[in-house]
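Let's start with one chain on its own, the form predicted alone, as structure tokens.
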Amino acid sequence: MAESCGNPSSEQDALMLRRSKFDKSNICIKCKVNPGNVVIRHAVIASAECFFPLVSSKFRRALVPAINPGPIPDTPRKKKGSLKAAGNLCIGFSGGLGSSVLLDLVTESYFPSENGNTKGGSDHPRHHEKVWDHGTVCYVEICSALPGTRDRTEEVRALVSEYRHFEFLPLRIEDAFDEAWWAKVGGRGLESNMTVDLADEDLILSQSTTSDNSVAALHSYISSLPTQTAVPSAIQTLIRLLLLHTARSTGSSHLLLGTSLTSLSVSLISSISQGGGFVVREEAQEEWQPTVESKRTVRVNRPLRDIGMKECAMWAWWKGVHIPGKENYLGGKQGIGALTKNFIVGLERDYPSTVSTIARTCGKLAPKDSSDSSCILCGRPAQPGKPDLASPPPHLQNMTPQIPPVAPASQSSLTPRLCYACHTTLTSRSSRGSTASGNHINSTPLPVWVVSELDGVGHRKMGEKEMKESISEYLLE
């Protein structure tokens, strides 16, 4: 109880009552009997009797509709039937709270219990055949991209070893520039070493005669990025593509990520503010297909998207789930990702129901036009008719002489193959000036999947027969 500026002895309304932590009573809203132990969105939930079934039901409600092959229904799955995925399972593990809780939930719900626990109704997945034949936990170590951070691979390995149904598969973020890793996951052999000029907004490509090792290439790529916000965005993209290509190489049909409701809201707002509004739905759930010729797709799902950070923390506390921890790579205090996270976490603390509203609202958004191409860097749909960032704003176009740039015939640009968000990440400039400090900004190395695509389309030497076939329709008989 606090006092206002008035005199509480003479003024009745001078005392300000502290806001209650819950709406009406401290009785569990599920069973209406037991006193609650944890407050979630101003509603009191009881201890294990009600809390664990509630979290498990939210988890399965988000995951079950996406398990079986075929289109994902818009409404939760209601009819009874067996669950059988088209491939194996891959869990992207970051070492943080969400991924640790996800691994525990997946093991409890879809794999036999190690202590012989057979609780659950007749339709519980544990009582049927295995949904996935094999499970892999994939961890990407990012210490090479962040100087001063420590390697957590062995800590994560020790944690995953406690879950006997899963195989541990460690990766390193520098693998994104490693030709040996690319060949290991089934990538096409690289015929050239492509670099890009990040000092030029046209992102002119060139072939390099020298080849750096993967760690040096990673450092060159990170140090050449123009802003504090671009660095965490680039790291997130590299981690995501490493997980996707690894999931495909292990024959996995599903890639599960431990993104909680809080983290999802941060990702949504941060992505939109950096030009990723066209793919806002892919932040929650997506289907990734590496090439047009490939028939196998990887379905990316975030089963914790309806479970808040506080609920995840309570699950880990009561279950005794060990959390190795992860490095914070959201950039400095002025980065968009860091500012968005501080805002959302504060919003969840003061107005808990608002955070779920952000995720639900963004889930209803859909692009006006469909896309027939994908970004060569992030693999997500590319917005058709991407605006030209090098051109002046619309209200100044009539005042600026339009002189189309003429690039040399021997040069080619990466810009047409990028989505709007990735182009912004590579070319945006801060009002405080560029933060790029690398010596290789004019010849920045590219991830191996980008080089592979460039090799396959217009960047390899064509044979005489292939050249005749490409121009056959223009030849006169």
Given for the second form:
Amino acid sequence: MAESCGNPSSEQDALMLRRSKFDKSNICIKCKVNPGNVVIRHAVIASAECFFPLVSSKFRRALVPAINPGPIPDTPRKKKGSLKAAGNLCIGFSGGLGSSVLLDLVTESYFPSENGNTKGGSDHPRHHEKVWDHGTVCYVEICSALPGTRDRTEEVRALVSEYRHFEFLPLRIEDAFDEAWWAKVGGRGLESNMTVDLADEDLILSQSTTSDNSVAALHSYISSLPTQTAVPSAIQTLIRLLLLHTARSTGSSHLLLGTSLTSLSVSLISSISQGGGFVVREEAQEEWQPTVESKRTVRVNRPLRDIGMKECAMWAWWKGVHIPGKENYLGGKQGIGALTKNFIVGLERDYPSTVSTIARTCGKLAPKDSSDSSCILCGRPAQPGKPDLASPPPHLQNMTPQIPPVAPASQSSLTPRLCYACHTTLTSRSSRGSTASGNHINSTPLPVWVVSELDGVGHRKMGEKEMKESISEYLLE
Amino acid sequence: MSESNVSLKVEFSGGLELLFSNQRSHKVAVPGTVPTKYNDPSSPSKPADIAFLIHYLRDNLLKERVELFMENDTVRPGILVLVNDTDWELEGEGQYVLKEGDEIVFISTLHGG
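Beyond the form predicted alone, can we have the form predicted in complex with its partner chain?
All chains and molecules follow, beginning with the one already shown.
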């Protein structure tokens, strides 16, 4: 028991004794027999033998409710029954700790080896019909977006080859600007080369007569972003959409990402601070519908969301999981991402329960209004009735000089098609002004899925009902 | 300081090995008794502990980017320490007294998801 600290003025070495992070004995809390090997949050101390089932159980609890088609239940599955996904499985692999552990866990749980290993009991999923018929591991190489970083594709390929149930599908981040990749994943042919003016808050669109190669287009896009914080946000969005379209093209009903509890808490706080509050629930799991007409959806699930990075590290160490590593560009030391990560990682060391509190609390949040549209850039629900983003918010209007009302964004503006977070990413300026350095800020290329969607609006044939609505005010009764 | 050394096996993982000559496993020998304050040889002696080892590794094996390994006289947040395959939180953290043949592992968790 900690003693009270002495009086520092009279006792030079009076120090408050540091309270132990766990307040029970060091016997494993699960088996209550073996001495513990690792402290997980405050009180749980798992022996090595008990640790693996504990982590596996948390992993399955987060994933299983989302496997079968149909609504995802709020409570864990009690009824035993077969698990069968509607399509294949795609695992988004970044090379980091979480995705390496995820791949190992998925293989162990759902793609059993053929060596007759019957560990797990008769109820273990591996003894039933295969949940997914085919698995793909998709890796997006981002070295083209971050000068000076190395290409890790071959290291990742070597790692994935050890998991022989999975097909390895490497992508590059510049594929987001590559028409050939878009055609390969079944995207509609692009009829125009649309660019956007990032210097204008209305994000005016225009047609460009020249067309850069995909790497040059990527560089133009990144260098035209207004802040250093916007760069990792933009890169994350590109990676997410590349994975989603790849999952769709491989007939996958599920896209699994290796976001641990720690990473999830970082991304929740970071996203909310950059305007992503409306989609806070989607940070944990979401259902993506490629187009309005599409019946097939891709469920994005983060089954490690209840497993902290410490637990992931212990799993990787004890199982001998090799981690290729990934670049951790978070917008520089003063970027929101880096500051948030430093804060959360420090919190996890000193107050580990607070990290799970962040994720749990955010999981209870829901927007007041439902969404009636998706953001053209990130594919996530966009808040309805977006306010005029060029005007100051109501509580500041009395404090600012009267600004002439901004003309409604025309059809040639990207702004009405974006969610608040993406609009902020593309237009927010720091107090020191924009850090955009490219020569293409007035004609910044757009990712292929955005161009395709814009093409569709510009060129699609109007239905009769829609045509009638557009001219209704001119019709005589 | 005592003349008898304590031989240890130190391992780095999770990318930390890049800071230590890209070598995962190291054999080190530290003095059995060390000053209480690392930079003050006149301070009272204590048995060598992990807190001392961390400073020793910084000064003798670390090749670059101290801030990626140490912060405020201990390992940076996000680095796990195992003592003979056990979480150092169960062994007293920096105050664990090193013994002959101990295996100390430093694992960085900062690779992300």
